[in-house]
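Okay, so here's just one chain, in structure tokens, the form predicted on its own.
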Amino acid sequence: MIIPNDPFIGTHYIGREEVKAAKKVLKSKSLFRYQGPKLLYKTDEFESNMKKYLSVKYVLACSNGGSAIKLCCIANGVGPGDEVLMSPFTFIASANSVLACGAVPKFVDIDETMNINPDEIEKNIGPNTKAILVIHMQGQPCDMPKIMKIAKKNKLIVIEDTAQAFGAEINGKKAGTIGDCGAFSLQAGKTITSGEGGFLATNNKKIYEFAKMYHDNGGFRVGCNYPIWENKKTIFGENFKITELQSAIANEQLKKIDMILKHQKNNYNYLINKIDKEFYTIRPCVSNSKLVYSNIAFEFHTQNECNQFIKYMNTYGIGFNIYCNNLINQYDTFKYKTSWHNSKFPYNISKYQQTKCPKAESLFKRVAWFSLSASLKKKHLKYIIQKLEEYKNEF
């Protein structure tokens, strides 16, 4: 039996509602959020609905999760010469957005949760440290209470990369709403999706307005009027705007969020409650946190044990695997300071330093991941449980 294990959660919930919403936008011939023959204001509607869901004052929809991180950095004044503390266990887009601002990441080790270790954050704060980029990895929130205390004590900005954890909570607060601002993704592999797209969330009006200008080529726009660049407040910027078509689809996906999270949680609990937790070490989480159950992860004592388990499960059509080939701090740009420009920007203007992350180096090779596809059926879950039990008995 081949078991579904794709990571495309929201994608599986695309149905008649999304098709109908997309058709309406297409018929309006108004795909640009600010202008069109018959503008439906779907982006405004999405931002309004997202503010209510997250219980925040401001939401800015944008082109993708990476641009949302960059907007968070820029709106908080993170730039050339600055250092941003972050985990190396993530997708490269998190670090790319920091580099694109002229700042550099400083990689900090993780703990057993596979998220950034708050104790290691404190050890790595230096004179150039400006911010902490908190990455809620694979549906699990970081230890935000500890991180916020450290940030407050050291006057650091906290930006939450919530791309993989939309819907997660800690102490009753939504991930992405606890720091100075949060970046979210609507990419195909996320909890809800419009294929691509993203958004920024914050309670700070100044952050929101600055990000809004930058994402609109640096212009100041009121409503849907043409922007101006001559009020002595405007800047240069980039075009990070989302389309009405994406917003219409994301709006329908947001209506399904509770159903999506409940389905994922039920599948996860069904598996967890029927396996031997003395034999299988499950990825731990921070107390008082509510997860997005996008996967199941088992930690093994050695890399060989992990590989042996993966090979066994793959033989029976169950796609456990190592999460990534390497930590991003081992990628060329960080090892050799390679850049799109021969000046080596931004490494040439920053004191980038390679750091050692022994816990991350060891742990990511010893953890087997399985994506909890939204298309998993009860028969699939029973089969997985059966094979987990058989593996335990054999090894």
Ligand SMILES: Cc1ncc(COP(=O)(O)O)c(C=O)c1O
Contents of the next structure:
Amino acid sequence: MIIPNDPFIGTHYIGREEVKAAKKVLKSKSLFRYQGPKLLYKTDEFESNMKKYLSVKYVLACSNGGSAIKLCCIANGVGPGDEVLMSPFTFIASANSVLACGAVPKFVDIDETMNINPDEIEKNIGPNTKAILVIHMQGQPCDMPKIMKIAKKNKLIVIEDTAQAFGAEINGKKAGTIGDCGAFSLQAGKTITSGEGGFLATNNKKIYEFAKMYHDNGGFRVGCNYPIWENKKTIFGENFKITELQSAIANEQLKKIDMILKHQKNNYNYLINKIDKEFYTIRPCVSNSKLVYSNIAFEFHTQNECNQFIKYMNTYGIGFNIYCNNLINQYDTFKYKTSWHNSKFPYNISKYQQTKCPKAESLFKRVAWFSLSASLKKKHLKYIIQKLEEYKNEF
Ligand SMILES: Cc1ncc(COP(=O)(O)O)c(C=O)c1O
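Now that you have shown the form predicted on its own, what about the form predicted together with the ligand?
Let's see the whole complex now, leading with the same chain.
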């Protein structure tokens, strides 16, 4: 049996509803959110529904998760000379978005939850630290109560990269709504999807308005009117707007969120309840958190043990793997301070310094991941459990 590592959670729920919604937008010939012959206001609808779901005051839909992070940074005044504390265990987009603002990341170690270690945040705060970019990795929320306390004490901005954790909660609050603002992704591998796309959530009107201007080429737009660039409010900006087609699809996906999360949790529990937890060390999570259950992760004592397990599972067609080949702080951009500009911007002004993250370096090589998605049927789960049991007995 072949059971590939399939991280495409929302993708599997694309059905008649999404097709119908997309068709309607195409028939309207109004794909641009602010104008068209028969505008359906699908982006407004998505933002309004998302506000309700997240219980926040403001949501701004945008082109992708990376642009949402950049908007969060910019709207909070993160820029050249600033340092942003973040974990190196993430997707490169988290750090690229910080660099794109002219700031630099300062990589801070993780703890056994594989998310940023709050104690390490405190140790790494320096004179240039402006913000903490918390990344809720692989559907699991960071320790937000601790992080918020540290941020408050040190007057730091908290931005939540919730690209991989839409639907997760901590203490009954949705991940991405606890800090100053949250960035979300609608890319194909996320809880809900429109292929590409993203959004920002905040309770702060100023942040929302600033982000809204920046994402619309810095223009000040009222309703669907043409933006104004001559009113002393405007800033320079970029085009990070979402399309009506994406919003229409994302809207239908959002209607399915409870069903998606329930299915994820059921699959996770089915597996977890049937494996030997003495032998398999499951990735721990912070208390009072609700996960997306987008994957199952086992920690092994050594890299060799982990590789041996992965090899065994792969031999039987089960796509366990390590998360990535390297931590992002080991990528060339940080090793060699590479940039699109020969001045080496922003490394040249923000004094980027490499930091050591021993726990992350050790853990990422010793943890085997397997994505859980709706493509997994009971027979697949049973097969995985059988192979996990056989591996345990063999080694
Ligand atoms: C942790 C994390 N942050 C940011 C992003 C960027 O999102 P997008 O691909 O929508 O730009 C991703 C995407 O995979 C991600 O996993």
